[in-house]
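Just the one chain here, the form predicted on its own, laid out as structure tokens.
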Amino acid sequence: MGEEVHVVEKEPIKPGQVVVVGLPDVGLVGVIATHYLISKLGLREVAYIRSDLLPPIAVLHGGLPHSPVRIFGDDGLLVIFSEAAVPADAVAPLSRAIVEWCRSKEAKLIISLSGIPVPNRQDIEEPSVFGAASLPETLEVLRKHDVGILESGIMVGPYALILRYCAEAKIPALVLTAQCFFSYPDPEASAAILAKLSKILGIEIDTEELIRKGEEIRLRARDIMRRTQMELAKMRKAQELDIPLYA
């Protein structure tokens, strides 16, 4: 693992688990979804990420400081969750560190949760969920659970690098991406992605509360959405899903 980013384990972590990743991106889809998942499943903090590349902040919970990027878990499931926008120059080192740590833990499957911005989002009542995979055989997971496959395009951001690094390391990985707003937190898109995730994981995730508290979540997430937008601009996020030049 690179010297710039360290995963610090607070307790022994069993190998062979599924890892779900939610880092700030368009619509904060992954962040909202993983926060809700951690809360609903009662997951505990088992590790955190330490790096001088991350913003110089401490997240306070119960009066005690925590890293903005933490790993929660229980038997069989680990969730990587960030409460701060990831600086553009930290995306590659952080993504590689996550993949290398997952490989060291013999992760069964890595699932990144993200959003895909659509201009007519306000007219879409139930956002659709699409996906991509690191390996041909992992695409079967998407097909089995009726997730539309992103056949072509350009992906941008940490989940794009996680998928690429997993492909290089032959690690099974998926990206689930829901139709969302570009610059507004989108809890409804997070609920749509959690519905697909629950089927893939074989667990029940009731998203009724997430939808009911949508407006409250949007207000709480305004600041991190604003900071995330600034970093997305540096990553040229607007290029996402452009048609690639060569086949």
Contents of the next structure:
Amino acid sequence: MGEEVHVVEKEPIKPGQVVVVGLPDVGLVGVIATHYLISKLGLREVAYIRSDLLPPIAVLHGGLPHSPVRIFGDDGLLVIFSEAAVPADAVAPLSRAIVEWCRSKEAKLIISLSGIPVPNRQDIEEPSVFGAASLPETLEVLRKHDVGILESGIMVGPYALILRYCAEAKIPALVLTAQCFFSYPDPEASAAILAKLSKILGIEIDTEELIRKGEEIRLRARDIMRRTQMELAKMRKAQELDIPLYA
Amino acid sequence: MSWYRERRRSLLRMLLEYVEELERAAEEALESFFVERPAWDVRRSCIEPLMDVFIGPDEVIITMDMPLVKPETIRVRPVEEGLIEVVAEMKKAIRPRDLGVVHIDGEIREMRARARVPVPVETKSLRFVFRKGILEVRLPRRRGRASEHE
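Could the form predicted together with its partner chain be shown next, to go alongside the form predicted on its own?
In what comes next, the whole complex appears, and the chain from above leads the way.
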């Protein structure tokens, strides 16, 4: 399975870094947050994902082709970011490849950024952030930074698998999820999650521009949101709203 | 007995109409999900918002993500049985170039969508609110013909 997805490194990548993951999911919370992070921190492309399981597309930047899933970095921080919806069939191999690559790079911590849909999102001024961890000791990171722990329930999608595979491989990993819209891009939720991430990483991330340009981001993100929704439906994403059998 | 036959024929006709409505709604849902078409149309200067239709026991709720529109220009109206049209002007005209599309000229001046409601509703009681850039349209479900089927 791992051979179906390759991580191609464009330059030597130092081991022992923190990896932040932003793949398309509800509200595009992770994608919007990681794109903003890459832009604000001025990270450069250091690697990309090559796989026949991804859609047959090239993302053009400056007239040159790029993989839709790329890895950006600088000293100490790597960010995995996707500009296209990940097909449901590719989620498991991609998640496996990401975790195996992170293990080969002796990742210090993997932090996936995502959203958790809430039906009354319009009534919420400041979305709350919740989380889960791969290991009991990693849960302490969430407690230390006042992130509510998702004690029970079902997670669906790449973050669910990344967390499970990390647990199997004993890699410290977190999933941070902000309350968000189910079907619409949610830059406010991305800002809420970046606020928590900045505390966990101990770096400053000013989210003022993200909030200010929120409407423009929502308009730009509508097509990737639409395609992501189609893939999420195949993954039975709505299970996340199910009442857990045992609490 | 003629009353009974007439009543049976009437119920059968209503049932067939209901099935036709369901088929039409299913076809449209399939079309909207599977037909590849751009969300924007520079010939008509409009872009289509993302939308969701929730069918509750008492009402149908349509939501649409409408960033960058002028709230005071939002118009919501039924155009035919079970079809709701929403139109709103953009705060400023957007060129495809502004969104990174350099090979198409033109402008997007409004957001426009038609939402199909797959169950009978009271369009006269239509209400809508616009908050956080999301339009929420509420339509009470029509009692009577639908409840006879149910």
